[in-house]
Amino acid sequence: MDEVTLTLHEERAARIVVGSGALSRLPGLVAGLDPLNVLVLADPGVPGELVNDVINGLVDRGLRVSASTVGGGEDVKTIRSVENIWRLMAASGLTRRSLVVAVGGGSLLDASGFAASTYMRGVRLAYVPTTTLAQADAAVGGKNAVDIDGWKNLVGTFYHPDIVVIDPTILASLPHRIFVDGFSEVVKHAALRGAGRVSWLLTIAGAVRARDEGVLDEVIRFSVMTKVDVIRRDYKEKGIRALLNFGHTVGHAIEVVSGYRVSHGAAVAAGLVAEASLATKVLGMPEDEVSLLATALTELGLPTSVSYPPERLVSAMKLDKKFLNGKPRIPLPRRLGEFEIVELDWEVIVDWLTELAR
């Protein structure tokens, strides 16, 4: 089991515990913050016994605990849902000395983090991510956001939880689609590390699909520690953190155009391959490395393409908050492990997407 401290600024440090059995550490970590009271917010998709284990562990430490189930999936990432969470916080008597514990997938963590960062200008926060996507990526980094009128992550904050407990054994009971969905982010992190790491994922893909506990533990730790390394160097996304958006320019556009019928993981998987193919044209990325990336995704059970009309994807991209001067700025690999931010003309994007759609 690994424990790392992510120092965000002088006054605040986040403790991240990752590894099989990490959930047992949660009550002690929470008690160490000495909260006035605790509100547990649970995703409806989380098994009741897991939520009860969290609540009972906190109660056994003598903490005052209230709990509520809130929505899950992209539907929870709305201002209306956040208003409901604020009301739950008020009704539970939360103050700045209180703590919110969010138990669920990435969307619930996003909404809970946004609510916690704004209620009384910030209450303490802990995450227990319960999906592959949340464990491998969403729970670490401090980005919290909601969607507005279908536009992805348009309003948000930087506010990292005080505690993140990532226990890969939780993933054993996930439905297949939700289980594989998060591995697009693992592949993205491997791509940032280089072709050797993508090849490593390819060699263990069978064991991952079989949910081998030791292999899952290793993969989730790798993904978390890769992201922690980036966040330590660039918390507010002024430089290197933007590389974590590889695959997400196209991926987010696919989500929006599909009306979120395409999951985040599937959309990002398609986005990774699409953006790598763009890199072959503008940066000379080797074709065999694009194939390696696509093969790893396929072996992990993810799609490598999702087809939508180019004009609709471009329309969705144009509201991307990461663009400057009206032009798309996309992190692209010159080769796996060697990335740069590229600013392109829209004509290049349209021509590329049109070619992909043929």
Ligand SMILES: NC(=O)c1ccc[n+]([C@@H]2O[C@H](COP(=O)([O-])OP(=O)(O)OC[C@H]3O[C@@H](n4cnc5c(N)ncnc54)[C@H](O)[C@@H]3O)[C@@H](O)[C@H]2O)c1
Given for the second form:
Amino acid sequence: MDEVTLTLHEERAARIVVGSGALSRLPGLVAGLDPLNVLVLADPGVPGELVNDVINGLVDRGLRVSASTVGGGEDVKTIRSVENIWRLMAASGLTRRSLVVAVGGGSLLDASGFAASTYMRGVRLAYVPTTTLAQADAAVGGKNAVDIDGWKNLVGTFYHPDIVVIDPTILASLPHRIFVDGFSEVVKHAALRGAGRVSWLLTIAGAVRARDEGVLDEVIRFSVMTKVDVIRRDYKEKGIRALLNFGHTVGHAIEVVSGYRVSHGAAVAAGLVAEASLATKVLGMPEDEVSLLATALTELGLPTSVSYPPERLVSAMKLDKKFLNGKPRIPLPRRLGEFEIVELDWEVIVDWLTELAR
Ligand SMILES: NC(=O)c1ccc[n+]([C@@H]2O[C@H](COP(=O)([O-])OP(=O)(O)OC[C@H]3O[C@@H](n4cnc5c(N)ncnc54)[C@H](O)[C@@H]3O)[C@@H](O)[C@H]2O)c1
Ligand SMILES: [Zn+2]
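Given the form predicted alone, state the structure of the form predicted together with the named molecule.
Starting with the chain above, the whole complex follows.
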């Protein structure tokens, strides 16, 4: 098991525990903060036994615990459901000395994190991510957000949970689609590290698909530690953190054009391959590295392309909040492990998408 403390500024540090069996550490870590009381917010998709384990572990430590289920999935990321969470917090008597434990997928964590960061200007917070994507990515980094109309993640805060407990054994029982979906972020993290890491993923892909406990433990620890390393260097996304958007410009557009019927993971997988192919044109990225990336994604059960008309994808890209005010700036690899932020004209993107669609 790995434990890291991610210190962002004097006031806030996140204790992140990651590895098989990490969940057993939660009660002790929460009790260590001596909260007045605890509110557990649970994703309705999470198996009841897991939520009960969390609650019982806290109660056994003598903590005052209340619990509630709040809608899981992307629908929870609305101001209306955040308002519902604020009401639950008030009804449970939460003060700034209390603590919220969010147990669920990335959507539930994002909504809970936003609610916790704004309730009384900030209540203490613990995350227990329960999907592959939430473990490999969303639970780490201190960003949260809700969606407004068609604008995904438009409103949110930077707010670090005090505790993040990431237990890969939870992934063993996930439905296939939710299990597979998060691996596109793992491949993205591997691409940031270099070709060697992507090849490594390729060699263990079979064991990942078979949900081998030791391999899942290793893969999730790798993904978390890579993200921690990036966030440590650039918490507020002034520089290198933007590299985490690799694959997400096209990925986000695919999600929008599909009306969110294509999942985040599938959209990002297709986005990674599409953006890598753009990098071959713009930065001379080697073709064989694009193939390596695509093979790793395929072996992990993810798609490598999704076809939509280029004009619709570009219209959707223009709706990306990152490009609200100007030209697209996209992180692209010169080669795996070596990225730069490239500013492009919209025409270049249209031409390239048209070429890809042929
Ligand atoms: N804050 C960040 O840095 C960050 C990073 C990446 C993604 N995200 C956000 O994360 C969200 C996607 O998260 P996600 O992929 O975890 O999907 P999700 O949270 O929408 O969950 C997908 C489905 O899985 C169910 N579920 C959750 N845990 C389960 C379990 N253990 N067993 C069975 N079902 C379970 C949920 O109820 C939901 O129906 C997006 O909104 C994205 O914007 C945030
Ligand atoms: Zn993502």
